[in-house]
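Here you get one chain, nothing else, as structure tokens; it is the form predicted on its own.
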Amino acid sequence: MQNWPYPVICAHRGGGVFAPENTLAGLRCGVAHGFKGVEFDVMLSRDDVPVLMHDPKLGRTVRGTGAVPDYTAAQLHAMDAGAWHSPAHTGERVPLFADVLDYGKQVGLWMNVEIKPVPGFEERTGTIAAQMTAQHYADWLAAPEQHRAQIPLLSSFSFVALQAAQAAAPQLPRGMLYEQIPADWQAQLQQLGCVSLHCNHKHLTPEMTQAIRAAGYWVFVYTVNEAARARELLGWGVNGMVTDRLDLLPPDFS
């Protein structure tokens, strides 16, 4: 298969520990430190529109009650969702996803796009998250060898979703992601025509490492924070990690 088309090193939900994730500040931190890939998470709001979210329910990084889906994106993205981690990022909103996908092609940002739907709402999630993704990166599309390395990937836990994905825009890159990868890995992969599979680092081997590679996939890890730790991946054959500590495994880390 061909090589590792994205960056080895990328920043997990946008500035990994240096700023709220999944938000256009966390981006904006990622670039500053140098990164040329940054991974995120989508779900949808009450009213259809994806929004950079981790988490199904408020409260962790946004103030509030409820779940995503009891909101409008309008609503959503009033709230602040920056003033849990610092002082500084007080008032950072929830960003909508168009705006993060703008961002990114301004700047020739490689994204991993977790979809991340609420449970219930996979289909819907995949389908407009990799809608939206195709007609923002159109013409990007249209000449796939030029742009092969800043097109997003898709990835989700939810084969459901990752397969809405796949019939809403077939032309983006996907990947399936595990915790523990199960033993139908690769029949999986097939269906999804997914180009990479994304999974836990701590549950790797170097076995199931050189098995995937040479199944034709490309192998992408979360979440790695030590320098040992993602040398002896890389060893293994690993093709590229998230990382939160975006000082201790910088861009250009070998």
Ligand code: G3P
Contents of the next structure:
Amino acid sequence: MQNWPYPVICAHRGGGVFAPENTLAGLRCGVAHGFKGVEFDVMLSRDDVPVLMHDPKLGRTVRGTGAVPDYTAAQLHAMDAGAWHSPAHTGERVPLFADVLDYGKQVGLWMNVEIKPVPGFEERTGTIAAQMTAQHYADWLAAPEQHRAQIPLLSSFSFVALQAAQAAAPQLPRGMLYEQIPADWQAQLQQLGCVSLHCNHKHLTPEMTQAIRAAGYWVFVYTVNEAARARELLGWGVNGMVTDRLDLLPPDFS
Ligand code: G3P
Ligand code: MG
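Given the form predicted on its own above, I would also like to look at the protein as it appears in the form predicted in complex with the named molecule.
Expanding to the full complex; the earlier chain stays at the top.
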């Protein structure tokens, strides 16, 4: 099996706790802290435009009521996604996924695109997020050996979304995401043609890590915010992780 080609420590939701999650300010913050890899969440608007958003309902990071698919991308893009975090980020908007792909590609940021469908929109979200990613990286995907480490990796808790992504853009790497790893993980990963298994580090064991690695998959965990725990996980053979604590787990952490 080849070595993990991506950054080992990645910034969770853009800039971790240091910037509003799933915003361009968040991504810039990750970059400013020296991070070469980042994770964020992608969801569809009412008019089928992918935007960065974690919660299916408004209220926590953007003011308002209702669900994300009640609003068009233009409406979502006009919403303030920064004020909840800190006054300095007031006016930071809900970003369009297309703009984030442009930004990430431009600055050479590796992206773990978590497809986060609102229930009922799994297939469509997977298809559109994969298509858009493949379009933005078409030139690099044409020379995969040269650019392998820079191509975004798609992950999702939704099997259906990842299956749709596989059908839409089979050339993009995929990772199945689990809160807790199910008994049939290997069959699922095989069916989806995954390169990696992503899971909550709290439920991972050294034995499980070894089994996943032995089966030929990389292991990527969320969300690790303590240096000692990160060291332990890396010792087990975990390949990569996301952190909210960009200060405690800097990009050159080992
Ligand atoms: O992709 C890993 C991690 O982001 C999954 O959890 O809720 O932060 O999207 P969540
Ligand atoms: Mg996520």
